[in-house]
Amino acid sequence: MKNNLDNDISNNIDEFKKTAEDCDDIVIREFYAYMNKNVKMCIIYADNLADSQTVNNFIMTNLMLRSNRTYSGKDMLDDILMRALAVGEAREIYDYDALYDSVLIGDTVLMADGADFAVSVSTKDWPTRGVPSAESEVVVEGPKDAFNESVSTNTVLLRRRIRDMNFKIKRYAVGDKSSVSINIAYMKGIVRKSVLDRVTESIKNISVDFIPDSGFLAQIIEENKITPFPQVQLTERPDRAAWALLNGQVVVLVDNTPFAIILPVTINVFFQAAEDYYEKWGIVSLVRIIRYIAAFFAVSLPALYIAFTLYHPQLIPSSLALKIAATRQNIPFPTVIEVLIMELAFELLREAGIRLPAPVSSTIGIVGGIIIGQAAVEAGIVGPVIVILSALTGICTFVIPVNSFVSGIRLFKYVLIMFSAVLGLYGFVLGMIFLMAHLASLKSFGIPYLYPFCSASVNDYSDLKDSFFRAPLFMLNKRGIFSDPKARKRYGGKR
């Protein structure tokens, strides 16, 4: 199939129909200008895509009633594109992959006769949601505005806080079957040239059908696709997704996905939520401890309960080591089947909790959890401090603000557990050591990721004073080891 336009306008047409074929809301529309009543010329457009005002009022309008120049061909066109079109938006085509993609994104696509090239007319009017509010990381304090499933808009709520011309846009199209408007966001100056570049090839070099969503995108262009922990964060605030470009970090933004991606990251942004900023330093310093003391029991409270009852009881209480044996003299199952079924069974509720509609979620999470637990300790089948560290873990989880990085801890807990099963407590310090060697040696985008918990030194420890804690805000005068480094300085004191 030939790929270049042709200069006769029917053979062009022909094309088009034929790989439209069963297209019916494609609108092909053949005319004659008033200019020149030999020259044939024709639009191309997608109906609910394209905004018919538009294509009405400022195109037809304009060629066929208002415009007395007498132009043919090449050159007629040419006069169009500079004094016809009343749209702001207008470029030259060349070729039937450009044409094609102009009409699927909602663009105006006008061809005249003798003409090797096409014009096509921004017209863009595409059913979109408002500005919602952020659903999955919500705040007390601070801006309730959300990205939706539109790529301009998501720019342009990034646009209104960045008022800088250093913040730039890059604009790719990805996709071999349908094609997804891509922008790379990130501010001149700040970001990392290596990190800029890395991210660009990234996404130039992807081969893929099609990406239906940022998590799906955040997946192919993540360092090491094995690793159950993300490399890249996604977030559907924009002041979180502001603040990281100003930080030096990248921001992706995908059409049809209501989530950015923010790029590199390393462990500790994944403990930072959006009102961390917002807020006293005191009580952020005091809830982020909080966060990484409840990660540390969401990954490890199940495996130290199977390590201590079964090969070190001699290292609880007494006390409680009486009544824990107590509550399990008439469960039929082992420790670790006990625990994996209480756990099983908070995996199932949460899943549940998710899919169903939100007035039922609440009530079976809640509910659900009461009864079934207080049922299956009536019933022998597990003990109650089993079912105790189970909901203590599940709420560990949520404490944390990152899901996706949650979906890692959950993932490693069950590592855990079968290490302690078989080795007791030698075997929960191998696997944590297992944890802590396979997170040393990820990367993002060349960032460390446990930054700045090692190597803080490269950016003078600075780093540090937003990790376990947040420094007040005077004290956080230098951005982060994502920015270049001529570029740390972010306000006051000294570079």
Second form
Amino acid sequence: MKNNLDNDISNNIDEFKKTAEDCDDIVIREFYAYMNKNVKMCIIYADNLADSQTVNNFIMTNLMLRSNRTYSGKDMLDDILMRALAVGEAREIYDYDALYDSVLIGDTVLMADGADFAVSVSTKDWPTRGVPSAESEVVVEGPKDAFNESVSTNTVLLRRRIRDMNFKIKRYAVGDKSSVSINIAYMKGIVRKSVLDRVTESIKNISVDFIPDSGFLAQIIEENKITPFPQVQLTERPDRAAWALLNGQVVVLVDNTPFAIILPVTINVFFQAAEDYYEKWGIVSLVRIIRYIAAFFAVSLPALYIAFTLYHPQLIPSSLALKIAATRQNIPFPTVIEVLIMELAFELLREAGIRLPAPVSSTIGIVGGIIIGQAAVEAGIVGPVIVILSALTGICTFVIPVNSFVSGIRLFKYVLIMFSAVLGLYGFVLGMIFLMAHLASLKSFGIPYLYPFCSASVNDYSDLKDSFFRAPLFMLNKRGIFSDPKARKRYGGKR
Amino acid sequence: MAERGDRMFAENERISVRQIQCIIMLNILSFGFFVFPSVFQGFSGLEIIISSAIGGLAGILLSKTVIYVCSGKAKSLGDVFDRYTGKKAGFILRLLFMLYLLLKGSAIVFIYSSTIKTNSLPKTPVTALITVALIISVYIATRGIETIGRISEIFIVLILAGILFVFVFAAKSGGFSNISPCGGIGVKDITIRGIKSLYFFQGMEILFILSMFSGDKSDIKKKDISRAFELVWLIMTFSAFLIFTKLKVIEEDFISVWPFIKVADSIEIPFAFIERQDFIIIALTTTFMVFGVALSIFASGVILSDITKKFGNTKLYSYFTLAGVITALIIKALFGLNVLWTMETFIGVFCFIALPLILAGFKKRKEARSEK
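Mind pulling up the form predicted in complex with its partner chain next to the form predicted alone we just looked at?
All chains and molecules follow, beginning with the one already shown.
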């Protein structure tokens, strides 16, 4: 199969028509130039992907009505490119692959008889949403805008925030069957070069049919592909992405998805919400501590309950132990089964709530949480303590700001339940050690996952100021571990 | 500092001096938590003087070797052995050292698991406890030195906090005798044999292994090494202090002079929290067991990889050494050997062989230098 464009426009059109057979949305318009009736020309574009007004007013009108050039073939196309096309972005293309790509991304391709190349004119006008409001990372105080599905819009949202020529964006097309535009954004001079190289390399080496979403891409580029814990962060907030860029992280924007990928990350990042930097340090510090405690409870509460009640009841204060025993008197299931029933019921409610429209999902919450819960307790199937415990565990998962990290916690909760059911508190501690060892073994593009709770000395312990607590802003005068060691000073100094 | 950290992150199999300190601490605690109280009770009079002298000598020799490795003059542990003792003797030493570590891992997992079974899980078979502990330990060991370093850094903080709580609540509830987990299995049954200076090796041996993974060799400063040594010697001195002054005397003085205990004594802690110290003991016991075994498996894996001339590929060798630990446990089950006794006797034999060899090596090198 030939790939390079031919001098004869008829051959090029025939070849294209053959490939684009049954693609009725592709427009192929053949015509003659106004002043040179012997030269056949042709434009090709995808209906609705290309802006018809641009095509009509700035390409067709100029070529058919206003152009008075008398060149032909290659010279003619060169002249048109330089003088006649009143469109900002245009480039020469020489092969069919580039031709197909141009048409399919909404550009208009112009061909002329006698020229062995074509001109791709930028006429993209995809149907997109406007700039939406953030839905999964809502803030009380702070910007409300969010990324949408257009990579161009998302780039603009970042550019609007970072007005610095050191803010760089590299474009790559990834996908064997359908190429998707992927933009790698970073701050030159702040980004860690080793991380940038690693990210660029891993994106260049991707070989898949199609990248449908940033979550899909994240799974491909993550180093440890088995772990349930995320090694990149997804965000829909441009302010958060801009903050990450200025901290030396790399932001990857994927076309057709409203979530940007931020990398590298550490576990600490998953406990930081966007508005943590818009509010006073005192309240943010309190909330941060609550998030960490919530994460511990989310992963361990059911397991601890099993361990204490089954193996070590002597460790429960007597009055509490008696109350628990009283509520469990007529329960037909063993404690482990009882816990699993409630946990699975909660997972079902959560899953049902997510998929349904908002008004219906609130009904599901009421039906599941109040009516079924109450009925199950009254029927003696489960004890009230378990209902409280499951609800508390569920609420704790909602406190953690990043959903992908919560998924890891939810999964590991069942591992700990299993350990506790078999070996009591010893099993629980063994499970926790296993969890910590697993997290300690993870790295996100070379940065230890548990940083700054380990290896903090590398950046003189300054990253601890933005971990369990968030120090006042004037004290956060040093960039984090993600940045180049030579660009650590954030305030009052040269980069 | 930052640049050094960068290299540490960029290269695999590298850890910081601080992480080395934490690992040493964990290693000492993991073995000492159970064995030290029994050592204290087993010591008497002349034994202390002899063991301290031998332990001190061994410590000096080992510390010299560690500095030698840290300063980048030697590539690995095997390199040190070879240079000082010759290739054949070096091979034997490495093999003995590896066997000692395997025995130590077996001893730790067996003693801890037996105690856990006796004290808390009487219906659970000890093999189940050992199996789960070994699986977690080998998981940690196979993650590599970086993971061990990071996790030690985090756990040491939790452990020290836990120990502090235990001491405070134990003092409040009436004495240290209540908190010694050895009480559960009867310390008199644990026979202290071999070289009584065994505990001096704790920390040193791991420091010996870890020094090969520390940062960039050119970055290792004398100050960093001395910091690591200070820590080890501090713990040793504290242990010796406990031995010489007898535990009971310490206990009384401790309670009367330590202000924190007095404060704790005067506060009414809700929820009968004193009873909850059991939870901390359980957490400490399990943590020490897992880390003790993981470190032994990792260290013996390092030596095994050194013997087979593929230094650094410890993941695979850690699995092999796990097999070694299991074999030791099977032998123990079949022949009813006391693993602790076996290990301590082995240490005695090891010192008996190793010390003269190393001393001879030093002498030989000194002579060679003076000739130059």
